[in-house]
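In the block that follows, a single chain appears as structure tokens, in the form predicted on its own.
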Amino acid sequence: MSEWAIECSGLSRSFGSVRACEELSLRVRAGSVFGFLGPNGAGKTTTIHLLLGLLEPSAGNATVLGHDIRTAADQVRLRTGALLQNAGLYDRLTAEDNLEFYGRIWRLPTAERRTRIRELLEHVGLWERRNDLVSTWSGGMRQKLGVVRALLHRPALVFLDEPTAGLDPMAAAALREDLAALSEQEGITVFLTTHNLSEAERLCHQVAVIRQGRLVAIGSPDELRRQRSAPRLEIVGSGFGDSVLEGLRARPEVVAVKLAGDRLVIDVRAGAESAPLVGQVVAAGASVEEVTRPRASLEDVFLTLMEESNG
């Protein structure tokens, strides 16, 4: 079995003069959770449609689970699951009947189908509600059922396109926990698009960031933080006047200084020590209550990448 569930090389797709996906080259390790991040219109959904063989590439190529998306798209779709922007559920059927329907489409034997349905619904806490019409369910419950539908036939790879979009924070957190547990338990590869950067930070082993169809960064969340964010020092206190700010900005190890209420935020170069900077702030007459060296979030990195790629 290949180490890579997905391999893309120069993958491109145009719609007239619009380049929705441009020379995308990346690899997704089998068994990992891969986050695909970008603003609206960046090309995330188009990329999923290309990888599923639902769209023909304008240029480049890709393999999914070892199958070429141009010549063996049917094999790709047989071996993958997908929760796209439409959950693919029938409102007038019960949850169990929805899954029975899809299980028959996948030609799962009766005993296996019923065992699998119960197993997955119990895992996401929906077994007791299996006889409810889907039309009576909340958005979070419907999304959970959509994930179960995508996993029903035990695919090696599942595509999830914005699975928590539109959910309230509690429903989104519950679905995230289910996704993390299911991906580990099932041993599958997850290709996840999301706008929720904290979600990607918690779930993903590796993330790729795209803008206007082009890949701008790829790596683990920790790698991207190290590569793209300046070390930061935060000082809480009072008396941060112009003399304090100007004195810090004159130091060679300081990249940027920002005052936010009672919090002084100082971006510094790698290897810079905190003590001389704090000492200078105190010497300039400020009062210091707390000093921290916070770690940049994936959201900080994402915003930096968007600014760089827009420049």
Contents of the next structure:
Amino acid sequence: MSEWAIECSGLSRSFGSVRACEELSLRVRAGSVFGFLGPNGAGKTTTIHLLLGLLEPSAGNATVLGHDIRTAADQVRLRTGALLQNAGLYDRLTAEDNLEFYGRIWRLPTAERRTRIRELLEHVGLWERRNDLVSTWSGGMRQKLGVVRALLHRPALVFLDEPTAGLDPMAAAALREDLAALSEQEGITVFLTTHNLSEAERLCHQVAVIRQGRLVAIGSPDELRRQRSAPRLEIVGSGFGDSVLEGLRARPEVVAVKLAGDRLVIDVRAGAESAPLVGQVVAAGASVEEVTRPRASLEDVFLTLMEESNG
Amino acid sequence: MASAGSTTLGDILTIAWKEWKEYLIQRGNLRGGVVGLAIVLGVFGIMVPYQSGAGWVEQPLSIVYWAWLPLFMVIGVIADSFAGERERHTLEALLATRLTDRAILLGKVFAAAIYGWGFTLLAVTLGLITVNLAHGQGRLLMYPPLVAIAIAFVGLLAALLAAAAGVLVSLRAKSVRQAAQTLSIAVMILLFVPVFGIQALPPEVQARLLSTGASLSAEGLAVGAVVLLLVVDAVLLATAMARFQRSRLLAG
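Having seen the form predicted on its own, please provide the structure of the form predicted together with its partner chain.
What follows is the whole complex; the chain from before opens it.
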């Protein structure tokens, strides 16, 4: 099996004059959880439709699990599962009938189908509610059922398009937990689109950021934080007068200094040491209570990227 | 490994299984669906034959009635086939599966046609029982063999006609309501245009048409109807298959 579950090169798709996906090139490692981040309308869903062979690319090419999306889309869909933007569940059927239908579509033998449905519904705590009409379920339960449906036939790769969108924080956290446990247990590749950055940070081995159809960054959450955020030093204390601030600004390793209440925030260049800076502050007569080197969150990185691509 | 043909047949039956479940539960629950169907069955399978008496099985015109019933039944469910899936956001998930375009389309057509035809056969049987019980007077009232065969064939082909035309309309409609309205208008045109059209003709033309009709044999009429329906069904199915493409449905 190839090291890469997804490889695309120059993948593009336009709708009239709107470029929904523009020269997208990326690779997703098999067995990993890949986060595809971007604001609304960035082209995330179009990319999933392209990778599933549901839309024809205007240009470029891609392979999914080794199959060309232009010439072997049926093979791609045979080996993948998907929870798209709408869960796509049949409200007039029970939860079990929904899964039974998709189990039949994937040609799971009857005994295996029943065992698998029970195993997955028990895993997400919905087995007791299997005979309810889906229309009576909450949003969180429906999304869980959507995830179960996507994993039913043990696909090698699953596409999840904003699986926690519209859920309350408790339901979203529960779904995330189930998703992480199931993907690890099943050993599958997960291609996850989201604009929930803490979700991506918690679940994903690698993330790509897309804006207006264009890829603007790709890497692990740690790599993106390192690449995209200036190192920062925060000193909590008192006596941070103008002389302290001026003294710090004069140092070559300091990029910017600002005072926020009793907190002195110092942006420094990569590799800058904390001790000389703290020493200078103390020598200038300030009192120091706490020194921290906060890490930028993925959200900070994302916002920076959005600002950069705006400019 | 299953052959492509058997795989497609299995997939068609899978789609049909889901469609039939939805037909029965479309009024919110299984009991509501079954009661609704039982009422329709009571009207068309018991009440109308009971009121018609022995002539119900003796007049070949009943073929027209049994051709109309499957049309009526299929139109009631087929508008929902694609427009409903799109409206309820289930179509995208279905298209993202391994099913071929052909299996999805034929599954929908097959489900609706068999539903309409099966219901018609049930109504035919109930009608025969009703007429024999109420008007038999000790003798067996039965359709002439040719009429019985024609009822079965014409019923199936009429159901197929409604299903294929309905799928075509539903594929293009923006909503179930729009699809249902379009189909209702089409059925009205199909039923009323020939009736009013003939009445609008000059009396001598009407008389000539009537005499030509009277000179035709029942066998000839039945075979002609079957051939005509077969051709129309094939054309509609081929058009629907040509129009049903995943990328068009999502991009549109």
